[in-house]
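Take a look at this single chain in C-alpha cells; it is the form predicted on its own.
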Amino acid sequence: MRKNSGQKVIIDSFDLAAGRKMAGKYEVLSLLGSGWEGEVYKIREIRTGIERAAKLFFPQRNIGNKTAKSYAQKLHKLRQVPILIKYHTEEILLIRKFPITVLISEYVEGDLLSEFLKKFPGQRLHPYQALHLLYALTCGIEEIHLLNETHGDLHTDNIIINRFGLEFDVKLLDLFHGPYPKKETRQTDILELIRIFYDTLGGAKRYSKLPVTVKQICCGLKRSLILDRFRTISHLREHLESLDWSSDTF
C-alpha cells in the first residue's frame, strides 16, 4: 500500500495468501487473475464448502464505491447471459486497516484460454477450432451488446474454457466498467475478439500461412478494415455463419 501526493490510498496488489479468511465467511484458495480494477480470487464458503469467485477492487479505482456498484448492477442486468459469471453479493473486507469492496460471484471450473493454448502443438489452435472458439465468444458478446451493454476488456487471461469439442463452452471471468462511450467500447469488443482469434492461430509467425478465409476475418489486424467489414458484433456473427471454406486448403 502507498499514498500519492493527494494522500489517497493506492493498492497495486492485495497478495492474499491461501488460507486467509475473508469477512469471517470465506477462505482464500488462490489468485485467479488481475486487471486494472482489481484482483479476482478463488475462495471457499467456510460453512458450506462451496467454491466462489471474489473480485477485490483497488481503492483508487473504486472512489466512492462507484466502480463496484456499477459493476454489480451491470452483472445483475446481464444475469441471463450464459457467457457471464453470476453475481451473488457484496462484502466489505479490511485489508491493511482499509475497507475494500469485494463482489462474490459463482466460480466456474476450467482453464484460462492462455493456459488452454499451451496444451496444443505450437500453442495454437487449428483454424477450424479457432473458428468455433471465435463463434462461441461472438455469440456471447452479441447477447451483451443486444442488451445495450459492452464487455470492454477481452483477452486470453479472462476467458475460461470449460469444455470443447463440437462446441466451446466458455465463460468470461471479468467485465470492465469505464467512462468510454458505448459505441467505442462495442468496437473495442469486436477488435479484441479478432485479436484473440489471431493469437489463438499463432499470431504473426503463422499469419502468412493461414487460409484466405481466416485472413478475411483478421484483416491483418487493421482497425479500419475490421470495423468497416464488421460494423457490429451481429455482422461478425452472420459472417461466421455464412463462411465458405471450399476454396481453402490446410
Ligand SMILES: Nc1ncnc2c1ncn2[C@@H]1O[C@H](COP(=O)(O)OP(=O)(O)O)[C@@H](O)[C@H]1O
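For comparison with the form predicted on its own, please write out the form predicted in complex with this ligand.
One chain, no partners, no other molecules: that is all that follows.
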C-alpha cells in the first residue's frame, strides 16, 4: 500500500492467502485473475459451501465507489442476459485497515479465451469454430444492446469459455463504465468483436489465407467498412445466420 502526493491510497495487489476469511461469511480459495480494476478470487460461502467470485477493487480505480457501484447496477439491470455473470452482493473488507469494496458474483468455470486459444495448434481456431464462437458472442451482445446497454471492453481476457462443442457457451466479465455515448460504445462492441474473431483466426499472419466468407466479416479490420456492413449487432447476427459459403473452401 502506498500513498501518493494527494494522500490517495494506492494498492496494486491484495495478496490474499488461501483460507483467509472474508466479511465473516466467505473463505478465500485461490486467485482467479487480476486486471486494471482489481483482483478476483475464487471464494466459498462458508454456510452453504457454494463457490463464488469476489472482485476486490483497487481504491485508486474505485474513487467514491463509483466503479463498483456502476458495475453492480449494470449487471443487475442485465440480470436476464445469460452471457453475463450474475451479480450477488457487495461487501466491504478491511485490508491493511483500509475499506475495500468487494463485488461478489457467480463463479464461472472455464478458460479465458486468451488461455483457451493456447490449447490449439498455432494458437488459433479453425474458421468454422471461430464462426461458432463469433455467433455465440454476437447473440449475447445483441441482447445487451437491445436493452440499451453496452459492454465496452471486449477482449480475450474478459471472455470465459465455459463449454464448447458445436456450440460455444461463453460468459462475459467486466463491463466498462465510461462516459462515452451509447451509440459510440455499441460501435466499439461491434469493432472489438470482429477484432476478437480476427485474432482467434490467427491474426495478420493468417489473414490472406482465410476463406472469403470470413474476410467479408473481418473487412480487413477497416473500421468504416465494418460499421457500414454491420450497422448494428443485429445485422451482424443476421449476416452470420445466412452465410453463403457455397464457393468457399474451409
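Predicted model, so just to flag it, every value in this text is computed and none were measured. In this text, the rigid core denotes the largest set of C-alpha atoms whose superposition between the two forms falls within 1.5 Å. Numbering follows the first chain given and starts at 1.
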Please report, in whole degrees, the rotation of the smaller rigid segment with respect to the larger one between the two forms. 11
After superposing on the core, C-alpha shift for residue 18 between the two forms in angstrom: 4.3
